[in-house]
Structure formats: structure tokens, C-alpha cells
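Below you'll find only one chain, the form predicted on its own, shown as C-alpha cells.
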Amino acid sequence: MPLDQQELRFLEDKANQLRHLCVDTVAWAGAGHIGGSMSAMDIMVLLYYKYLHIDPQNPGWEDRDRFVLSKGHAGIGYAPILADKGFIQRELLTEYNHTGSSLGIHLDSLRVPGVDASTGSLGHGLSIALGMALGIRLLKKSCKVYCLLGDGECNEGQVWEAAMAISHFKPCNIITIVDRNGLMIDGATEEVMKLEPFKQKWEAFGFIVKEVDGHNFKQLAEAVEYSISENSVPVVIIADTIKGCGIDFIENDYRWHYGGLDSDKISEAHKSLTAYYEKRIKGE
């Protein structure tokens, strides 16, 4: 169902809250992959607070939906969501990536409740998600598998092998989303390893492509709803996003793929996020 105004405001408020918490987590950790976490935040918030059927009190619930964060380096944005949902204690965020902490820079599914797949070696997530989806189908369960990729990792051949297999086996329970922020660790995707024509590549592999504004909850929700309802052809959602979204001195700067924040930058980031949130609310 489309988002009503109450749901939309809730999601906006939650995304704002979690962006601020991500900044704090980067500060506690000393550094982190803040750029890609900010670009993916709205997507993850929509999934975790609207679509995923999960139980934080029973993270291993067999009938749960699965989420695979293929761009596993965005764990510093993912962990605050897991804490807010109750999978992990919020206090653990203050120890993010510290020696002995259960929260490494890439979240480990064997150590972090609620994480369905250990990722970080880019390119593997969609294959993992496909395996989950086929297993769920074999068990005749109604669970869904949501996989969030980064655009930079679509340089990896395994992504396209997985896409080819999805098109062949046609599991109708997998929802594929690409965080298309246009930047990767060394620069623009189109300069490091050209992806365009990106939409046509996915279409050539047998997918229906939905291109949306990855920071617009209504557009994202409509695309997810379409993906869930389509039972014969695989769908990929290409979510156009801004790396570092909401933090003006980080936005669209590949050098903030990974970085640290001193006390002045932390304050500046929070101030920028507040202004960004107020601008979004006025535009509802």
C-alpha cells in the first residue's frame, strides 16, 4: 500500500534520527564508511520500518524476511538501525570497530544478531541472496529476501553471474536494489569502471528496471511494492542517491567514502543534517 502522510513523517523522522546516530557512531569508532552509509540510509530505513517481517526477540526466526547488505562496508550505517530495532544494545555502538568489539567494520552474521549475511568482499551479496531465495522457495515459505548493492561493486563479474541466474531461475521472492550514488573509493564509477548504460545492462539480463530517487520514500515504496507484486520477471530498483546525503561538506565527494570526524566536523555534520531534515519536511 502507498505511504500515507503519517507513515511518511515517521520514516522521515526515523531517517533523520539514524543519520545523526551514524555520525555519532563514526565519531566513536574514530572513522568509518560514512559516505555510502548516508546514501543508503533512506533505503534501509524504508525496508526495516515498513517492509521487513522480522522479530528482534527471535533473530533466527525461520519465517523471517532476510536482508543482505551486499555493500557491507556501510555497516556503520546499518548497526544503528539494528540497535534502534532492538537486535543489539545501543551501548555497543560506542565500541564500534574497537578491539574486542562484536561490531567490526563489516558486520559478522555469527556475532551480530539480525545480520543475515557477512558481507564486505564486494560482489557476493546478490549470490548469497539468490541462494536464500531459492532455499525459501524450496521450503515453500512466503519470506522475502531484500538485497542492497552498491553501484561500485557492480564492477564485479559475480554480480552479473547472479543476475543471470536470477533471470533463469526466476525466484519471485527476491527484491534487488542498487544504491546508485555514482561514486566509489577511487572516484566516480564512470571514471573508474564505466557502468553506463546501467539500466540497459540489467534489462539485457532479463530484469524489469525501476529507476527512482533513492531519497524519496514515496518513490522507493512504489518500486518495492511493484517488485513484491511482480511474480514472473525479476525486478531491480536503481535508486539514484547522493553519497554523504545530508552532510554538505561530504556530499558527492568520493574522498568521504571512508573518513573520520574531529569534534568540529561532528558538530558541523549534525548541524547540516538538521538543516537537511527541515528542508525535506518542508517539501513533503
The other form holds:
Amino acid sequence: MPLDQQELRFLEDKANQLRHLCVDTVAWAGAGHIGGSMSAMDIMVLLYYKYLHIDPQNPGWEDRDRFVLSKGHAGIGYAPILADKGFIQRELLTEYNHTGSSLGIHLDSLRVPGVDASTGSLGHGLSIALGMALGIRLLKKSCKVYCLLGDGECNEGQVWEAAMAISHFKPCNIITIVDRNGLMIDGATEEVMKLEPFKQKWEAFGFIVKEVDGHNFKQLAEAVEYSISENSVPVVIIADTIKGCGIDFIENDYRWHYGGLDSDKISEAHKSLTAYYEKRIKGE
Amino acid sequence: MAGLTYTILDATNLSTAEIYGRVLCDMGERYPEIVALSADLAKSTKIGMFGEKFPQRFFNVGIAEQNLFGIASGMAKVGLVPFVSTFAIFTSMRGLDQVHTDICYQNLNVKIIATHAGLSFGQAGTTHHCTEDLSIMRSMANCKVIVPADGIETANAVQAAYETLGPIYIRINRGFDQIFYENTDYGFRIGKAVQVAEGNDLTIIACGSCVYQAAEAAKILRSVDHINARVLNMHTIKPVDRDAILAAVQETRRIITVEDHNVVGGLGSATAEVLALSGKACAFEMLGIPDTFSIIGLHEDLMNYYKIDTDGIVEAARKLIGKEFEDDENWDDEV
Ligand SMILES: Cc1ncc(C[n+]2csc(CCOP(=O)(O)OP(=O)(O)O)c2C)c(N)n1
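Okay, that is the form predicted on its own; can I get the form predicted in complex with the partner chain now?
All chains and molecules follow, beginning with the one already shown.
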């Protein structure tokens, strides 16, 4: 089912609220991967509030859908969602990155309910997701596996090992999404290590490629539903995103891959996010 | 494990890996949650025997070891019990980040049976020798590390691995091992050394193919030198059998370790750690590959060259037996 107006508004509000909460968490943590969290936020919000069949009361539910955040450094964007969903207590966010806290930069699946895989070493997630998908198929269950990768992460050979294997095994229950924000740590992906022609690379590996605006819920939802319904050819959604999306002084600046925000910057960030939200609501 | 016993009749004319393949097929029959994975080494590692019997439950991922261990981790996460086989060198190095983060860190129920370990693929050259894996795998928290002495013990280890929750690394050799055990009924338990020869003059602690060599050495020492050597088959390197080592120190006070592995980080190091922490004095020698990239050749020739065969062990025992390590018999002043 495509998004209706009410759902769309709900998602817009949710994404806005969680972007603000992410900024607060960065403040509590002292610093964080804010750029990649903001670029991935709409994608994660759509999955968590529209598609994933999960139960925060029963995080280990065997028949749940799985989500693998392959770009694990976006944990500080992911944890606010888990808190909002009720997997973890919201107060825990105030201890993010503190010594002894269960929440660190890369979320640990054994310590944080709702996290399906401990990631952080880039390049692993798609293989793990594929293993889950193949296992689920073998067990004759109907749950789905969603995997979110970074674009810089796609420098890793293992991503392509996994892509090749997805084409080969055709699990059909895996939804692959790349957060194509165009930046990595040391600069633009095309400068550090060229990914283009990116679409053709995935196509060459046997994928149908859906290129969408990664900050447009309608486009994202259509692509996710296409991927769910396509049962013979694997699909990858390349989500065109903005690193730091919504925070004007962070947007599209690779130096904000990871950083700290002082109290002035925190209020500036909140202000910018509010303005960004209003623009989105007006459809600008 | 009730009902699954193997004897020398099952092992004769079978390589160690073939016995592994057979055991895995038998277990696959009983346990539908077992799946098997390899990376274009299904034939060489013999995990392919499972694949022939259960094609739906076997996954060959091609020559992609990182993907291999990642997929295994995902399968374990949804409740399956993956057995994964490729060469030891590609397990402990090429796919190590995945073994570490995807499997060990998340304490997943994945069983890794790594083949062609040590110098057993000697002629393939040093890119295929694997004399670092015990050191590497021993430092992976959550992971148990087992080195079976022969095919029969491999059958025991593989079954025990299924029965024990969590990640387990079993390293076996390429090709045929000297048959050491006649049947599987000798009380194999993970973490418990097996005493294969009695003696109180010194203790030889061995693992893998060196167990047979140590037992042969003990026979020579007994008949020629009248030295009664205790021989321990330390099939589990982690958790190592501390009690057996401490008893050996107390009762024999001379210990030789022998392994088809670098002397850094493997069985010798594991033993040395127990010794050092005990505070007891002990004459001690570690046999293994002397922290070097090994030369090329047949496994048995290389074992001889690096003095981890019967001759090498006998020579080391004769030296060690004459070594002074303590002026008096007073144990109280040693800590
Ligand atoms: C294997 C590995 N190498 C290096 C790193 C360090 N690292 C963390 S994030 C990052 C850049 C990731 O870029 P991208 O995938 O584009 O993520 P995004 O820009 O969306 O944050 C790097 C190199 C890592 N986590 N894992």
C-alpha cells in the first residue's frame, strides 16, 4: 500500500522528532556520527514505522522482520528510533557513549534489544542479511530482511561478494538500500574512490536498480514495495541523500562525518532542523 | 552422543576430512537445523559430502571467504546451526574480521571446521601453510579451539561441537593422519586432556598430528632410555586443561609441548601461561615451528625438519631430562 496523506504526515513528524532527538543524543554523547545519521534517518524511519514487523515487547520474536544497519556508525541515529519504539529506555540515550553504557557508537546486538546484528566493521552487513534471508527461506518463514549500506562502504569487496551471492541464491526476501550521500570520511566518494557508474555496477551484478530521493517518503515507499513484490530479480534501492540532511551548517560537508556540537551549535542545529521540517511540510 | 560411534573400521582408508564429511552427513540426518557452507572448497574440505546428501541445506558461496562467514552468522542468527569449512589459512586470516565480529563477538552458534592446517599442505607452499591459526583463534573471546589427533577424534570433536553452544574452531589436516584411536569411546570431552601414556619422569603435551608422534616417542624413551614419559593429548587448546597441566608440573616437573604450529601463541604458549601463573618451577621446552615462514615439502618431512616428529621429541626429551631447574625440593620458596 502506498502512503496516504495521514501516514506521510506521521512519517514527516516522526523523522523530524527523531532528527532532533539525534542532535540531543550527540550533545549527551559529546560527539557522534551526525552526518550519516541524518542522511539515513528518513530511510530508517520509513522502515521502522511503516514496514518492519517487529515487537518491542518481544525483541527476539522469531518471526520478526530483520534490519541490518550495515553502516553501523549511524548508531546514534538508530538508537533514538529504538528508544522511541520502546526497545530501549529513552533515558539511556543520555548515557550514549558514556563508560559502562550499553550504547556505544556501534550498537551491540547482545546488549541493545532490537538490534539484529552488531556492525561497525564496514562491508559485513549485506552478507549477514543474506545469511538471515537464506535461513528464513530454508525455515519456510515469510519474514523479510532489510539492509542499509553506506555508499563509501561499497568500496569494500565483501559488499560485491554479497551482491554476487544474492543474485546467485535469489532469496527474494531481502531489501537492499544504499544511502548514497556521496561522502565518506576523507571526502567525496568520487574523489576518494570512484563508485560511478554505481547503478551499472549493481546492474552488472544482476540487480534491478531503483534510484529514488532518499528524503522523499513516497518515492522511498514505492521502491521498498517494488522490492518486496519483485520475486525473481534482486532489487537495490539507491537512495540519493544529503549527508547531514536538515542541519544547514552540516549538510554536504564531509568534515561533519563525525563531530561534536557545543551548546550554541546544538541550538543552531535544532533551529535549522525546525526550518527544514517546515519546508518539507509545505512541500518545498 | 548416543548412537553415533565410529571405529577404526570406519576410519581405515578415509582421510580425516572424509571422516568429518561422513560424521556431518550422519548428524545432518538427525538434526535438520544443521546447514553447511564452503567457499569453493567443498570437495577439498569434504563438507561437499553433506552438500550431496542435503543439497537444499548446503551453500557454496564461491571464492569469497568474508561473505562465507558473514552468511553463516546470519544463518545462525535465525536459528540454524551452520558448519563452515575452508582452509585454515583462509579462515583465520582472509575471513578473520568476519569470524571475529560476525561470529565470535556475537557469540553465535557457528562451527568452523578448518582444514589443511599446520604444515599438512606442505607442498602447496607457505601461502597454504597455516601455523598461526591457533594463536589467532585462541585470542577470540567466546571461541573454543580444538585440534583433533586423528580422524576418530575429529568425529568426536565434530559431534561435541554440535552439542556445545557457541562458536567453535576445529582445525584438521589435509589428507591422511596416522590413526591413533581405534574407536570413539575413550571419553572425549571438550577442555579435558586425554592421558595417552603414563609416566612421572616428564610430560609431553601434544595436539593434532603430534599426538601420535609423542606417543611413539614415549615408547622409545621408555624402552631405550628408561624414561617414563607421560603423554597428554591436549586436543582442546582453549579452554586448555589447566588441571592436567598443573598435575604434570607437580608430578613430573618437566614438560615438553609439541605442535604443528608456530611456537608463538599456540599450545606451547597456552601451557606456558598456566605454568607461569602457577608459580611452580618446571623444566620446559616448546617444540613447533620456530617463528619462521616454513619451508616447502611433504608433511612428514617438514615435521621431521622442524623436529615435531618422533625423532625430534625423543631428542628434546633426552635434553630436558638432564636439565637442572631447581636446587632443592622445597616448593615453598618458589613463588
Ligand atoms: C572496515 C572498516 N574500515 C574503516 C572504517 C572506518 N569508517 C567508519 S565510517 C567510514 C566512512 C563510511 O562512509 P559511508 O559508508 O559513505 O557512510 P556515511 O557517509 O553514510 O556515513 C569509515 C571509513 C570502518 N568502520 N570499517
